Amino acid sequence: MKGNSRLRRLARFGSVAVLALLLAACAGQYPNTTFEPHSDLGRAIDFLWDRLLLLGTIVFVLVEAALLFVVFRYRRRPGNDVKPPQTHGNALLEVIWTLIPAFVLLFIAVPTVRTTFNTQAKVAAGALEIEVIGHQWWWEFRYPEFGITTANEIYLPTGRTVNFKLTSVDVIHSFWAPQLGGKRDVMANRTNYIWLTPDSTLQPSVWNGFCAEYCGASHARMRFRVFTVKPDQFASWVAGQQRPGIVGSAPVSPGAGAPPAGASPASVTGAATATMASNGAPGYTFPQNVPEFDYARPNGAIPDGLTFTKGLTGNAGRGQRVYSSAACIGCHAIAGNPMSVGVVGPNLTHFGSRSTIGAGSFPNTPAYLALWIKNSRAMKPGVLMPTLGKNEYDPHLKTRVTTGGLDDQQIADIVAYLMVLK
């Protein structure tokens, strides 16, 4: 009696713990999901995980029958104490529990080594060539069919196969945006390749990528941004990106609505949005600020004591003489500004048309961009770019910044510049 009402209470505890598992698994959203996968990569890459699961499954079940069969069927009783009889070796038995594994093993190897030639196959002719390098902590990406290099952020065409060509500048890195395909690992002394083809059915869509080797400091701030569009969107896009970047008058205060420290990013994007769509823009650019697309926003939140003067206005003609003049040129490149052809850090030619800074941490708004350049070190450890706001404590160096350092007033006339470069 003892030993049912023990049963009946662990079946209790396991009827609410597998309750709990499903409704765990019903609730919210999956943006990260590798279980619906939106290429050919991912779905030969799902289709062997199904594969393997089931197989496992049926083993699992088997095995675990047979256990309680003989755990149950010849368990001790009371009143029969009769030793059974002491076998040594059964060549048949030892021969049967010795292929019943291989021939499992045949049938898991047969789909995995498929999958694995097929994923590493040669890419198809015609495949749109992507440079993936890895910095620390940024992504770079380069386009040499069409002589573009940008940050952070791809534009895939949707029903074209395209070609990740991934190296790195520093330690490994790893590539994996998880609703599109698997992660492949970017090295120094090494090319590697990975290649996709996003589905032509997707509407327009914007997928989160990581970094998902450990490369330092700011390894969980080393994303990326994929926006899956379809090929005259992706044309556009690619026209406008081979301009020089285009440098309006439209004033921006970046000091208007600070997020003050700690503040969640949605409490100024809606404004920087509206001064970016005002000031138009050569070519298409994904739409930002989309409900649907809430998953892939930055949540990165300001440091305490980090602040911006309130008010001030930037002006673009003069940030472009003052960037021109300070320490950015010999980090940045912009095309139409023979001043900056620095190539340690991102290009920013069309740096206004991006939707995030600081490799995915924070939105690209005037707010957030003036705290950036201001004390980047502050908003994310490690980076390279200096400390250049006049006055900062620079954690890195233990110093404030005094000769050379910017005011407000001229980061402001910078911000206006960038946000205006599309």
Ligand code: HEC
Second form
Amino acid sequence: MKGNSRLRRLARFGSVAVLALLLAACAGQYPNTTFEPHSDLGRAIDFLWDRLLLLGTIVFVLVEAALLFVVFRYRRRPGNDVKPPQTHGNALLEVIWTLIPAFVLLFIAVPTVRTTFNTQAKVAAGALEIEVIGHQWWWEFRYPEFGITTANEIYLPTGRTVNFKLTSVDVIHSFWAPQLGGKRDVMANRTNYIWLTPDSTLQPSVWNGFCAEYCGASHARMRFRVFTVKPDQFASWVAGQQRPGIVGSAPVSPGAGAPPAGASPASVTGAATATMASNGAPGYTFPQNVPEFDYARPNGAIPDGLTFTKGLTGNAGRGQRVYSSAACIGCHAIAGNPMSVGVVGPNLTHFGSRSTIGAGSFPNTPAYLALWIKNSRAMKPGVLMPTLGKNEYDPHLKTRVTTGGLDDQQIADIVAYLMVLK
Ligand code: HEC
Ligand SMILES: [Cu+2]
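Which structure goes with the form predicted together with ligand HEC, now that we have seen the form predicted alone?
Everything in the complex follows now, all chains and molecules, and the chain you saw is the first one.
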């Protein structure tokens, strides 16, 4: 009796679980799926997967059918205790069942190896070359054709083949944007290549990218975004990124920066409306806050105890002076700021145009940026960037920052400065 009711409970649980799985399968979009490729490389990989699945299914069904047939057909029946004839080995059978899998493997191996070598080759002239440099734990992207260096986001024109040249400055990383293609290892002592062409029919979109090779403490926060945009939008983005990051003389007025949702609401009003100097308006950047692209919005949590003085207003001009006399310049470069030529951290020339902070960890808003500068090591474990806020606890050094630390007003000024670098 008892066993029966347990069985019934199990059956009920099982059917609910199956139903939930079925429902989950219909629900929503899967922004990181590889089953919806949007590039030639993505489709090539999808084709390999389909073939593998098809051949595997055929083999599975045939083998299981043969097994079940034998089990039922030749099972022991009551009153029939005759021992069947015993045999040892059958050369013909063994040759056949070695040849068949070899044949099946051939159909899988040949296209797989061909696709791997094909996309590992340096692509033909005319392709857009992008150098990808892996760092613990962020991505440096360079466009040699345009003299642009940026970090953690890639703009690609639809319909143009792009050749990624992959290297690392430290450990092994792996470059992967599931709906476009990848993954391929990013190594220090060799250059790997991978190329793909985003479909020319794509509407402007954003894709999540990941480091797909465990690389240390903040591996999970080593992400990037790929923006596939129309060729004219790409040209405008390039033009904007080629300009130096110079702060204009226009007055800085407080702008809106959504305060982070979290236990410790910090707020700093940025200088979103300060203009660039006379060297032109910022170029195209992918629109943020479009609900359709929610999947690309970071949702990193603010660590407990990290807060920021409410209602401070930053001044970009003052921020530039603070920044230029602080440790920042030893690690970060800003074209147009001759003091700032460091190469250890991400290039900040157009940081204000980027959508995330810390390789996809947090949305790029003044409030998050203030917390990042104040204590990046609390925000993202293990980062090389030191904790810089005065009296903040540095989880690496296990001490509080005393001398040389920045107060909240100084940080608000730096925030204002970086935010106008569109
Ligand atoms: C010792 C080198 C070092 C110093 C000093 C330093 N940074 Fe950084 N910074 C880094 C590194 C490395 C990262 C990348 C961290 C990550 O995402 O893993 C970074 C990330 C950033 C980012 C986010 C960039 C992005 O695209 O995600 C900003 C903004 C930033 N730093 C601003 C500053 C400012 C402002 C200062 C000075 C007040 C400063 N940094 C001082 C090394 C440094
Ligand atoms: Cu990595």
